[in-house]
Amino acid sequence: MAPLSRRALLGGALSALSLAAGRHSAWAEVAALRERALRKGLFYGCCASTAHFGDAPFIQALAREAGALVPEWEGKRGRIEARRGVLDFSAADRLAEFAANHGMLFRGHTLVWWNSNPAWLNAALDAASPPESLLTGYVDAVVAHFRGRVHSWDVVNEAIEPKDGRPDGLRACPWLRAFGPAYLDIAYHTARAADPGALLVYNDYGMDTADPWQAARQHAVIGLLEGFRRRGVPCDALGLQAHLKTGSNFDQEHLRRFLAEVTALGYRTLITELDVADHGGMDIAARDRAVADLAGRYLEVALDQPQTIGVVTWGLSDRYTWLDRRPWTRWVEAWRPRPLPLDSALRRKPMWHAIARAIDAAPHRPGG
């Protein structure tokens, strides 16, 4: 048989890179955030409630989009234990169950916030001498019954405050009236010596532009994440809500310069509660427009970072949004907020595509 010609091979070359790219292009069309993320060593999931498991069609896009999945609600310590040492995990339980029946890792949140907690438990911490079992009793309890199951847990939420007016900027709640400071390190111990394999995670809001109030929520974030760093506190990473606002003063080098400190201090950062509100206008065109650009900037720097590790929107569906249940989100009753990558049908909106492009451009994570 005659050897074939330069010419040949080159042309099969090129129609072997050619068939290959069409099949990317193909793959690029239809992928789902979990596809892309997984490809990149990343992860993307959402928050999501058992409210929503009589919603076929959302538990399908559920199910294909997200590879985590975040109990938006059966976490919390007022629905686990809303009486006084009667643990409900039936709720959380489901959540787990079904992120494990499709492949999604599971988050936990969230263990220690001053929000969301049972009314006997804001009283019993108020009273004289509160036992520190109220702290490291439910956290121990919580984190040892999912052993094993959690990707990663918040297990502090929202512990900074500035304008409380603390040197610490520490937020005057009931667990630090209750303990003092030291509430922080019990339990990130606790959480450790209860499950050795999960990623520890503090979570906070509000450190995302160069706003002033927001500038010191960052100082402040550091100076935690460094004194925890001194005292051999075991917290892996920061996770970072990212609750954006269309027209706030978001500046991608000063997100970048904040993520390179927090990189310095050895930490991991997840975005764990991604989403936009949309203010303004009746134009959804533009308004969507408005929320992919800020959505796709932030995640441009963040997914940049290799110590980034995955993405969380605050839901999955406009159908399905905090947002939509807080007065300042609507300027006209009849319209909806618009925060989240898929609208109230279902359907890949701007945001979507996003999401997807900045995954697709993330440098590749070791393992992916």
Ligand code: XIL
Contents of the next structure:
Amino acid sequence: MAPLSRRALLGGALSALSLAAGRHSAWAEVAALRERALRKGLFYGCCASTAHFGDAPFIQALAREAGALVPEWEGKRGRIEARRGVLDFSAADRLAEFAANHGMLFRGHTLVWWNSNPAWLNAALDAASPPESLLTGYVDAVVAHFRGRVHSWDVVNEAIEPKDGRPDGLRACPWLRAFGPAYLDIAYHTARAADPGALLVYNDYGMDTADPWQAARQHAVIGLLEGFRRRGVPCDALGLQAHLKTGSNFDQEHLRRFLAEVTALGYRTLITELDVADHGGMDIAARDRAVADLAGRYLEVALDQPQTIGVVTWGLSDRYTWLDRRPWTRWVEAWRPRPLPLDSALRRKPMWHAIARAIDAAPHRPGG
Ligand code: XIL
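Other form of same protein, the form predicted in complex with the ligand, not the form predicted alone:
In what comes next, the whole complex appears, and the chain from above leads the way.
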């Protein structure tokens, strides 16, 4: 067979390229966030609730987009141990099973929090000489129940509150009053012993902008993480909730510096509850652009750090967002929050595209 002419070879290469480009542009248009993240060695996921399981179109979108799942409510102590000594994992197990059946990572949220605790627990913690088993017994039992099924645990959630005036910036909460600052160390050691394979995360909010109140929180969190390292506390990563708000004093370089401080201490980072609140209004397109812009600028920095291993949004669709808490917002579209990647009709919003672009632009992680 006569050798191919230079023209034929070039033509063949160009058509192969255009086919690949065509496939790529088609892929780029439709590939779900979970696929895009996996390709980079990251994960994308969201919180969900069993209350949404009856919404078939939503569950279909969830299965398509999410590569990780975290219980919005079902993993909290107020749900698991509503009655002292009676652990009910049924709802959390349904979410863990859904995650396993759909090839999703499962995040545990949360073991030790100042909020969403049953009344009996707050009373027991505030009594004289509360037994440490109120802390260790629960952490051990819950982590052991999910052993081998959980990618990462938010062991302690929101332990920082500089406004409470402590030099260490710790929140004056029932756990601190009962067991002192050591409650955090005890919680992480107990969780590690119960499931050595799970990544242990310290999770908190308000670490995103240059606003003074957030800078104070960032400073206190760095102090907490440094102390963990000094005392050999088995905490592996920092979870930034990233509940953002348009119009806030978000500065990319400020976030970059903070994340660099965290990773210099040897921690990985996760974005654990991303959503973007805004100020409402009738111009839906402008609101969606502003929400997408902030989410994109945030993730551009966060995902540029190879130590950031994943992004979780606090919900997938505006149809179900915790920000929709005021009864009257449900009836006035202009007031309804629009903080998530899909709109209430499950259509991909500019925020979805901003997240996709940030993931596509992120450096590859090992395995990606
Ligand atoms: C919220 C849920 O979204 C609500 O449905 C629930 O009633 C209370 O908790 N930071 C956290 C999450 O770590 O657990 C909170 O989730 C939102 C703020």
